[in-house]
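Only one chain comes next, encoded as structure tokens, the form predicted alone.
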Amino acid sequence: MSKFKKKSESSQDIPTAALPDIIFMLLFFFMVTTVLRETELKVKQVIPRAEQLVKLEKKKLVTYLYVGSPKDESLGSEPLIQANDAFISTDNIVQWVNEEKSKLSEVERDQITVSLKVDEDTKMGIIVDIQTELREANARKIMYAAPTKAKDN
């Protein structure tokens, strides 16, 4: 007889009482990292493609309006602004910006910017009077939105 026992085999198992809270771990990551489009786009938009881009270093400043004609053939042909979900008109715009300004902190107000997603058969005559409202309402920081950069002929 021998002093020692054998040991017994050990288990092949993998252990997975840890496995649940791994895959817990990584919905809550992807709940909290997901965003969702805020803004249903209302209009038809073909944008212009660039010559010069400028990278933003604040993203949380910038507010979006669309303009173009409307997908909803019901309103018309004549190119409509969209603000968040909804169309205003131009005089409407200051009042908009106003909105937009205090959903910011005190400090950044003035630092807003206005991005304007323009489709390219879009009249400049709307787009001037988009401007005008801007200047009144005290948005000086205007950006015209392109996707990606022209190439070179």
Given for the second form:
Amino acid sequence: MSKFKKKSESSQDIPTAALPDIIFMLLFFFMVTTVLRETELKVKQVIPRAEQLVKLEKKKLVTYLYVGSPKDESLGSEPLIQANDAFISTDNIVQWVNEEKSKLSEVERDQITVSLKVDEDTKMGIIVDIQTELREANARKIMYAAPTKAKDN
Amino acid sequence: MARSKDKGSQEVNAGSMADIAFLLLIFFLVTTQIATNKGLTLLLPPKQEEDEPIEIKQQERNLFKIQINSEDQLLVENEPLDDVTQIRTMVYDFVLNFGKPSDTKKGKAKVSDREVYESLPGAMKSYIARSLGSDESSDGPSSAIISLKADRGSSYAIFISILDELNAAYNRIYGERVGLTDEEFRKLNRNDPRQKELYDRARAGIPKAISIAEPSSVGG
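Go ahead and give the structure of the form predicted in complex with the partner chain, now that the form predicted alone is out.
What follows is the entire complex, opening with the chain shown before.
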């Protein structure tokens, strides 16, 4: 007991100088790790890289379509289209676009941009089908999402 | 033994805490990939009416044809091509050919081919006068169309690499026109009025006419 008594002579304050740092650290940690994408990918996505990329200004107007062979192998190896959380067939694209459009305000509806995230092993057939459907749905602005290509030289 | 030494302050040295926090912050900043909306944009043609097949007769010389077969082999202007990167200069030359520049004002900006030519910087004009202006290539930027036809069996990867080259060619033209590199042109922020003006000036009269043709369902 006498051992402990001795200690109490010195200041017992917990230093709080580092507390803000810890709070900031936690804040940044959560900021960084929060998943911004609300959908879980169900298709394989190795997106081919490109150089001449353009950044889209209005994030609100962008909706995503994921195309690739399914991760779940029981669904076969043929590329499927994923919209939000579910697989959709090409016939349902028009309906899906209209649903997405209805989420936007009326003036912005025609400016909807569909971002296609397509796996590199996909064949062009399905892409062309999607494009035909998008034209049908009057969602003419499309973007082939691609990460930046590292320069070779 | 050691206890007797601890008579002074019992505070933990917190001076380096900030450093640790910054270290972590920088680590996350560097390692995370924030999903960005970057990609190659394309404007699809309007919906096609079923009963009237739109077939505007384009003169052959105003059409730059790129075809991809199911083996991912290229046919550019009816000749096989192995190196995708060559497309960039071919398209650049094709668009800026000014074979028969018209005087009719076209497009949103109401600029004729001849006015486009006059607006180009000297280096581009002399390049066109020296090596382009062929009768067999496009009449002028307003009538030049790039037609990209991919077979249903061709891969998406090659399609993207070609689309990338096409965009590179156009960005080079636009950039050179206003004295920027293609990269600088691409990064112009259209929300800034000054940069928007530059962007519009670069694009006036030279539409980015990339047409993705419907593929044939059989063949290749």
